[in-house]
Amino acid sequence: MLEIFQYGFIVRGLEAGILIGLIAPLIGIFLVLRRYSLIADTLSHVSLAGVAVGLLLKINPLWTALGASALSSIAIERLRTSKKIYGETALSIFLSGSLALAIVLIGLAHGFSVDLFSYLFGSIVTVKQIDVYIILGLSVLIALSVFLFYKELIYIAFDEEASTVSGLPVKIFNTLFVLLAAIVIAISIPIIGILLISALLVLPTITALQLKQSFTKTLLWAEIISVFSIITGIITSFYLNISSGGTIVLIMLTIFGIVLSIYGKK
């Protein structure tokens, strides 16, 4: 069992995976409570366009995916708050538009490559040491932001209108929140894959919610489920020689099914 840690890519994958496993529920719980889970799917498709740009220009795809997600998240929030179109419509526009752009860019790059498939479905082999450092730095930034504005984010998540009336700068906090979500989605790509990122953000939280505990305990359980699933998924995918992203999500779904069968009737 311990011989697995002799491989550098496994160690890098576990380091990145644990960081992502800790950070994802911090954003995921607010996405679920605000019924804004679709933004994860939208920004993951935006990230695909960013990855395609990176591969086409031979730039680290993590940076281009991060830039594309961050800019799009701010634009989506601006459209949503402008009241000119519904929030779901804004997400749909960016989802379809970014997917179309990604397809065109992939065509310019002469089709799918092994690297692109790795980013689509997750592969720890793609995680470089510089990626681990980037993920670490951004994870610290996300954690600090959430803990600094923890009470405000909870207040807005449960009642946005009351938060506005009470004088909180809701628009600023909403922009900050979607920007943090964009960062989490972008840095999760190497481990979980673009097509499965929404599951990473949503499944641990909805599983923990079945336990019907306080907000803090729900978040703690989501963290445990997330980290356990990622570590187990990476190790399992190594020995079975299968996609790490798909394995992680299947483990999360299994845990959700078990928890739902036990606590769903209560």
The other form holds:
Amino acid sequence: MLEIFQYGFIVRGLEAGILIGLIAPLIGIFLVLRRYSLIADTLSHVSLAGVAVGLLLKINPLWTALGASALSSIAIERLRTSKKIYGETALSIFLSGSLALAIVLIGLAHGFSVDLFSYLFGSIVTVKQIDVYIILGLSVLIALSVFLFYKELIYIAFDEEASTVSGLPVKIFNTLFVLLAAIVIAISIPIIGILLISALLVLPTITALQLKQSFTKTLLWAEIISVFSIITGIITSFYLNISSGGTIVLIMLTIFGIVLSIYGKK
Amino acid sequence: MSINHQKNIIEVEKVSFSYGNVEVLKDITLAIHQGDYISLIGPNGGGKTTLLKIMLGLIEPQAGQIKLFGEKLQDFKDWSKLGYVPQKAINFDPLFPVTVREVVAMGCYGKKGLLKWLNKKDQTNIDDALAQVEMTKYADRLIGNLSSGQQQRVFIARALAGKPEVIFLDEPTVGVDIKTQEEFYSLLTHLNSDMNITLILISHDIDVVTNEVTELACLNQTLVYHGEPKKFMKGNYLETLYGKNARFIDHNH
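Could you present the same protein in the form predicted together with its partner chain, rather than the form predicted on its own shown above?
Below, the chain from earlier opens the complete complex, with every other chain and molecule after it.
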């Protein structure tokens, strides 16, 4: 069992994975409860375009993915609140638009298709030491933001209108929130892959919701499910030599299935 | 707190509002005084909810202005004086994982300000609010597991926890049975006469509210009537509001 830790990439993968496992439910619970789940999918596709730009220009793709995801999250939120177009159409414009951009960019530089596959489905091999530090810094930022604005985020998610009347700066919080979601999505790419990120954000929360607990307890259960699935997923994928992202999502789905069959009947 | 029934706490001045080409409110002027228990009634599409949302600053009128506690709405900062009970019986997510206590605590957040945690005094306010609506023993239950009448009481407790001077209620009795409705109105009377809270209530139950409230404002694009319920009953306003065939439906047979 212990020989696994002799490999640097496994240690880096576990470090980055545990960090992401901890912050994903902090954002995921609000995405699920606000019916924003689809924004995760959209921003992950936008991140793919960012990754393609990074690979093309030979910049660390984590940075370009972060930039693309953050800028788009603000643009989507603006479009949604302008009410000029429907909220979900704003999402599909960005989803298909960025996928189109990504495909064109990939076509322009034929060489990196192998690398791209690991970005699509997650492969901890791509996690470099510098990435672990970037992920650590941004994870602290996200955890701190959610901790400091915990009560406001809950109130806005539960009742946006009443929280506006109570004088909270709801628009600022909504922008801050999508920005935090954009960061989580961009830094999760190496571990879970672009196509599987929404599962990472959504599954632990909807599993914990079945337990019908208070808000804070629901969040704690989502954390436990998330971190457990990531650690067991990375270790399993190492021994079976399979994709880490796919393994993690399948473990999460299994837990969801078990919990639903026990608690869902009530 | 001494009550001055002459003091205007909400002034609606020449407010007009339309959605696209549809005029919903036309030149509404209305003053609500401290201690009033006023119901906004009128047909669907008559502009009740729109006017309530304009008073709360949730939507902006095309013409006219609102003053809250003597200040223009744009300059008004003291939002904790206002409590709001939205029409939750219908559009509230029963799966949202919050306990009754967590919901009532939200009522303190606006007043508390950013980056501050609730202290003992806030916890006492939450306890008091729960006691006022007789929901103390349900404090740790999930809001989704309560009946709609109980949920509505929790939302009132949330408004009370912020110690407001005025509470706005948007059709609070939609979807509750007659007995629950009676208990609900006696709670509102208690808030108004014993706790001196000004109440602004949108309602469909014209026959019920005319017996409960101290003032009626009837809206159908324009302000058709504003005054005591008794005079309203004597006048021919129902016809103006709802057309010739309008009559009260007796719920109690």
